[in-house]
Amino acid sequence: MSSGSSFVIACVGKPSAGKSSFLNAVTEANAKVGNFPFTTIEPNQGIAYYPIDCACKRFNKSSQCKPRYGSCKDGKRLIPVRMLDVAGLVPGASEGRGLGNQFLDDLRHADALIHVVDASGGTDENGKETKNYDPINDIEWLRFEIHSWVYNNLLKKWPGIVRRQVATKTSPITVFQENMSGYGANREIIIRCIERMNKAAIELDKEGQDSEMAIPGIIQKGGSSNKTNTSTSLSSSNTVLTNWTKKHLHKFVSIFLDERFPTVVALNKIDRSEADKNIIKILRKYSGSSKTDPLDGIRQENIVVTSALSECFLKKLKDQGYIKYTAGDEDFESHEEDPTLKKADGRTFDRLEEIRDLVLFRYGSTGVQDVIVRAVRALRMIPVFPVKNVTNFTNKSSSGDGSGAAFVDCVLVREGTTVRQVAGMVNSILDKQYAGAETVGGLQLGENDVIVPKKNDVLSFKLNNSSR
């Protein structure tokens, strides 16, 4: 059974922005923390937790809910999510500067990105201490580096790609799926890219041909007297790519990055006084960022203010018995509110009050859990609860007295996933011996039925030549 998710969320950004601290805040990983470039040489991995409303509460089974992985308390379930801390990027990494393409290659393993940004402006583009640095630069250049990495690789291969497509009459979907697979692209992602590119091509065609944007080695077809042949739309399965220019490639890569690497920006170090003006500036710039064509790949709803070090401090004091606190809470309880807790010394007490004033009361939380929530939602994930028995929700085939552990398993799947696809995700035996599925009330489901939350998200699978 899956541990909860089959996807990976990567923390990226420049050195000393707080990436390792963020990973420590959301996981139990022990990433090395330091205030100098290349602190994290190899990617650090860990497990974060995505909070959901568990099905156990819906069916009054909270007392029996025993997750195989993660936890569940009073219907609030925490699902494990794999995290990756990618070594710090610097401007020019796509050209080999710093540790070069090693950073970018690590991103191939990621499904979504969390870009940790030093909102205080206290570190420059190389991660060295400074004053009054504009963190908007970091958002822009990170996107530029990833874009350059993909675009330059694609541009080098483009003449050969076009020649082969013309000779074999391969569909654009197949062409791009073959050539973007190295970045983890699947057919679904390419189809979404092409749908968006068709709309963008209409505007690019209106601008007309630009000889300076022509791609060397490509003989363009058509002319001013033949409007049909100069179209760059991919709406037809036999459309050739000879009329694409560098502008088209740039646009396609931009769309591809939006779809392949949805990004959440964590504006970190919000407890520092210099952060306020930068946060306002950043929110103002991206306030109108479109969902369909986001500026720098950033959607407004995916910008979150955070204080990773505050979360780390609160977690530590909770573990030591000084406070009661749950990630995402707007406040904590200390000895002053609950005498059963340990009493903090003066220095620790002052630090707690500082976090209350500068972070919790001002922003409502440390923000780190909200970042995880936004990243998972950006991937359009929904929870599914595989059980053996849809009457008592246990993993026992017979009804029994219903006293067994309920809702042991939960997996996150993408919106649009079908019942049969879920079976394959749960384990290979279900996929090979699949004979049907049912949901609550004994309702039989078709293998192509799409999973809908609270409708058919509790599943029991039937097997050929076996019982489940």
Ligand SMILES: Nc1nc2c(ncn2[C@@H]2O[C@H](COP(=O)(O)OP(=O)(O)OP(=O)(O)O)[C@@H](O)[C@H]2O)c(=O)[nH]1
Contents of the next structure:
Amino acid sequence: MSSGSSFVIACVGKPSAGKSSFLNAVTEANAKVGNFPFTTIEPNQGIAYYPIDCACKRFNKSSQCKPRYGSCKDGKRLIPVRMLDVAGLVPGASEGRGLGNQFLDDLRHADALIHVVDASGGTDENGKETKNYDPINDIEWLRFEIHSWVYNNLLKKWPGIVRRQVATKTSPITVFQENMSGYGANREIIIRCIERMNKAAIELDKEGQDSEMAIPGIIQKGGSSNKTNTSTSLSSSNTVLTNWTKKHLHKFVSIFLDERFPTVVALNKIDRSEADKNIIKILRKYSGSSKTDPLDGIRQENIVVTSALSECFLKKLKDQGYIKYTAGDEDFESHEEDPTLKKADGRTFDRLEEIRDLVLFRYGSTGVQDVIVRAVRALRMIPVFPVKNVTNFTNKSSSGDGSGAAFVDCVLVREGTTVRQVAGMVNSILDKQYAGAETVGGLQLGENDVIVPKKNDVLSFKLNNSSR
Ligand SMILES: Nc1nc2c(ncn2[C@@H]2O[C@H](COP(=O)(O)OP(=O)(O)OP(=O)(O)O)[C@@H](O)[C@H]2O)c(=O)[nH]1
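Write the structure block of the form predicted together with this ligand for the protein whose form predicted alone appears above.
Then the entire complex follows, led off by the chain already shown.
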């Protein structure tokens, strides 16, 4: 049975923003094969952990909870997630500058992005040391590069796409699926984009068409007059793509990027005093960004302040036995609080106190774990616990004495996933021989029932021809 997650979170950022430090802070350098469900880990990949409230706590089974992958302590379960380090982001990436093409190509493997930004303003757009650089530039510029990459490719192909669609009357879903699959987009993403685009088109229609925004090579149905009231909503007709202008393409690409690459911004280097004013400015700028307007692509809830370097330091001192500390904590214990810990020398002690004052007391944590949490949430993932026995939560089909390992498996699935879809993700035998499912209390589940946390997220499947 698989366990963990199949998605990838990519870490991006200009040189010297703190990307490597961030990855070191969140990933397990010594993660052993077997601790996570991924068969191969490439050199530019790492494993981070997503913390959840495990179902074991709810059912008083914490002492028996034995995750196949990751770990669980007192109901706090850590689920392995795959991280990807994507290098080569410099201005002009979409035009192939630097490692631009490689960078954009690598993005295809990512499901969500973490954009590490130097919030102290101490590095320019190329990562060179400077003073008073405005980090808002970096946030906007990443969106701009990715947007330009997708938009320019689509614009180039557009006349051909439209001609073919008019000739074949292919549905917009198929058209976009064919043309956006190169960016790793699946059918579900395209359907969500089209639903959102239909709403956006109503607004664009109200503005009327602007001949300057017409796409060369397309003869518009409504003629070439400046203002027409032809509908551009994709629900109205199959051939409506002829009426799309550059404005429509930009809007579609913005929506697409919002769905395809949900992004969390890590405002890094908050331990440096210069970061304060920039953080206030950035939070103010994005405070009004709503869930439905994808134009900026950044939502306030997806901006997190971090100090990757502080987390690396705390992690190292913990490993060396100087402090007690768990990622995400608002404080640590040192020799002064617990004499069984090693006593730090003067310099180390001062550095620890500095981290306490500048980062932990001021911001509540180093922020790095919160970034992982928000990235998984941005992907709208929820945990599901498939067990063989919904009475004792073990993987033994017979009731036995219930003393075995409980809640061995946990998968993260997208909100809206049905019981039947979970069966397909668990393993191929179950997918072929699915014969039903039940949850706690023997409650039978329908195959189209949607997974709801704490309601039917602990479930057992029945198989044809054999029992599970
Ligand atoms: N003060 C402070 N410095 C940091 C922080 N995170 C990283 N740095 C420093 O910033 C510099 C660049 O950090 P890296 O992690 O190497 O940055 P990078 O983005 O991986 O850089 P490239 O490898 O060039 O792409 C190093 O000197 C780090 O020690 C932080 O939270 N606070």
